[in-house]
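First, one chain by itself: the form predicted on its own, in structure tokens.
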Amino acid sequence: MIELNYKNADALVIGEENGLNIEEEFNNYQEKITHIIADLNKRKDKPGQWLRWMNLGYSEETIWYVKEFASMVEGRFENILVLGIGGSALGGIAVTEALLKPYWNLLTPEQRNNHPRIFFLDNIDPDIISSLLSILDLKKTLVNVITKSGSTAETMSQYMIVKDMLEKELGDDYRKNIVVTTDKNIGILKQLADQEGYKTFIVPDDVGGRFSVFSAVGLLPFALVGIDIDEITNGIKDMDLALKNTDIHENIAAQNALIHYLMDTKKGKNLSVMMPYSSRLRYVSDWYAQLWAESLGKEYDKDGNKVNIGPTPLKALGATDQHSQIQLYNEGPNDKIINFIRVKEFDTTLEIPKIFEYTGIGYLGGKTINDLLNAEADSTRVALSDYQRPTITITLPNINGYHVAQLLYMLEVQTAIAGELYNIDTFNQPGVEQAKNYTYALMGRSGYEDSAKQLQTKMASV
């Protein structure tokens, strides 16, 4: 299982002013700790909690098709080519990067065991859409489009410029090659999914976009390039029962959804920074950087109060955001909390040469990279904790399919227990979704008239 450090947020390490008691504070919010869990267990089910991102792991009907259509076929794509935004595509870049070999798309198709290259296209930059769709033989790529609603502006535009270019080439056959993953019954993709007879899957009710990737959102792309999806359950199956556990000295979901809260609402510590010390992990930072920040930026609480909170969050890279980000963090403002993710066993062991032992940097001669680089997160902490600055350290023993998805589940259910503790309501998103409406009545979408003229004389007075 992987493991969560939080001494370096403790007063005993930190300092009073800067730390918490936290054994104390544990004792003092496990009644509540204990009502959040079982709560969230007990409506998880329930249809309009948005807590069936919780099931995920125990979904067999939907990990079966999914097997399935990634058989039948295997060996007909060189490429597959996801569309999709936010929670449509972070989830599987995170996990696609971290569970595939390094420079994928680069390496032969024997060293990809003939697997396909995939690529995302989770933006609308129109000179990154233009140069990736003359490189790619789209006659050889199959096409995942992803969104729940059938409508995201960005995802649909990119839908109907790839559709019409895969028709130009392949005729009526192009439909062969786009599979859709998108709402059940409702939505304008639905709808021409059904009319154009695509193979679809389905993105479950009362399940977010930021809490999907363990839907078909993200196992279908990943079964497409080989990743052993079966591993990304069991995973998530295993760390699910542990966080069930209601005592917070054993739930590391609650532990660190406590010790952020209070660094917050108690220190005045409401940024969140999460530093991977590994490559092949960095784009979980961006994967979090929505979780925590969709779910938890709110301006009412509950009541109805007006509270406009909620941690922000920051990305960083170990080490290479120690020659960028570091000095920041020890001497600037003591606003943030670190969490440092370690991992134990990297798959390649790699030697530095015993040269240059006449020179200064003779002493790395016969170390390994593997050596360095737990130096650098190890000093790291330790500089932090001399400037009195909060970190957590989670561990993972190596970096595969079980250990990654423990990651990603633990901090779904971390951000979902936090925002208990803040009293909001996680899982919506007013402010995304007023950005969202202003862009269709930019766009001439029937229906936004009215909001397009106030728009436009919103924007001339600004």
Given for the second form:
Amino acid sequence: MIELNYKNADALVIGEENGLNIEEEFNNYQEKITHIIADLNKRKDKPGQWLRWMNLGYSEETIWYVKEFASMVEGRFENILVLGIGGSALGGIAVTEALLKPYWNLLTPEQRNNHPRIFFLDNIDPDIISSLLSILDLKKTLVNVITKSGSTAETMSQYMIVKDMLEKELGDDYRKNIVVTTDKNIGILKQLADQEGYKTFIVPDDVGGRFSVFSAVGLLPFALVGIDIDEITNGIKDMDLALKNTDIHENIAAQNALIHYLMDTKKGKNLSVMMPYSSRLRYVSDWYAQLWAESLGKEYDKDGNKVNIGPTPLKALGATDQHSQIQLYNEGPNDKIINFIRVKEFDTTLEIPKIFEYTGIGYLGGKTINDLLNAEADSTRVALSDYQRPTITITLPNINGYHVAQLLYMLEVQTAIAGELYNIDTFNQPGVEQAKNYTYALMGRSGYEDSAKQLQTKMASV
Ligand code: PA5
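Moving from the form predicted on its own to the form predicted in complex with 5-phosphoarabinonic acid:
The complete assembly is shown below, putting the previous chain first.
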């Protein structure tokens, strides 16, 4: 199992002004935490609660269909091209980067065990889209269009471009190169998929985008590139079982949620840094940033009070960002809590040759890069605590599907518990709607004429 160490967030280590009396706080909040965990588990199957992501590790049917489709198309495609944005892409990117061999798309087919390369288009930069589409042989590309709402402008415009190109190249056969992941009822994509006869996977009801990585949104691309999805679901299930424990001393998601909440509300540390010491885990930070920001940044609490709350996530990478951000973290405002992610055993042990023995770099010879990375994580953590900066360390025994799934699922549950502590709706995102509506208005979508007029007035005045 992955582990969480909160010692360096404790007042005993970093002092009363910046640290928490963690044992005391755990005891103070035990009853509330018990209630929150029991309540989340009680509500998780109820429609409208947006908690069905807690069941995704157990979705035998989806897992079966995903595997069946992956084996049906095995060997047919050189590339998987995922079109999606936000929660429809970030989990896929984080997990494939973590679990596939590094530089996957540069490996030969044999080195990839004949599994396809994978590309994510999660933005609408015209240069990037055109370049990628000119590189890929579309005949040998399976396009997975992923959008829960089935109408997101970024994803749908990409889909329109790709569909048009595919049809021109393949004629009627283009349909075999498209697979869709979307909601079963809402949105235009489901209607189009039905009309066009695309293979379709469903994003289950009450699973929001940023909590959807373990639905077909993530599992399908994972299976298509040969990632063992049973290993992933085993990781989720074991973590889910552990996180059902209402004793805060035994529940790492509750511990980290409470520590972050108290650091924000009592100690003024409302920035949450995610800093893996592993390049393969670097996109976990992007995924976490969306999860934490969109879930916890809210204008109103559940009682309708205007609160404008929410901790701000920050992304960093060890050891790289020791040479870019740590100066600020050590000596700048003491307004952050820093989550280190450590890996005990890397797949590779890389020795530094014993050369230049009698020079200033001679001490490195005979050690391993692994030792160096872990020594840097330790020294940075200790230096931060010398400056009285709180840190949390999450340790993965190694990087595999089982532990990466545990990490992501733990962070999802942590976010849900934090939302309850803040007393906000973790699963909505009203703050994204205004700009979306303005975009529709600017692009001439029917039904948005009033917004277009308002927007023109506002744009003229700035
Ligand atoms: O978490 C969310 O709900 C959002 O970030 C969505 O994932 C994002 O807006 C993309 O939406 P959709 O999947 O509907 O295209």
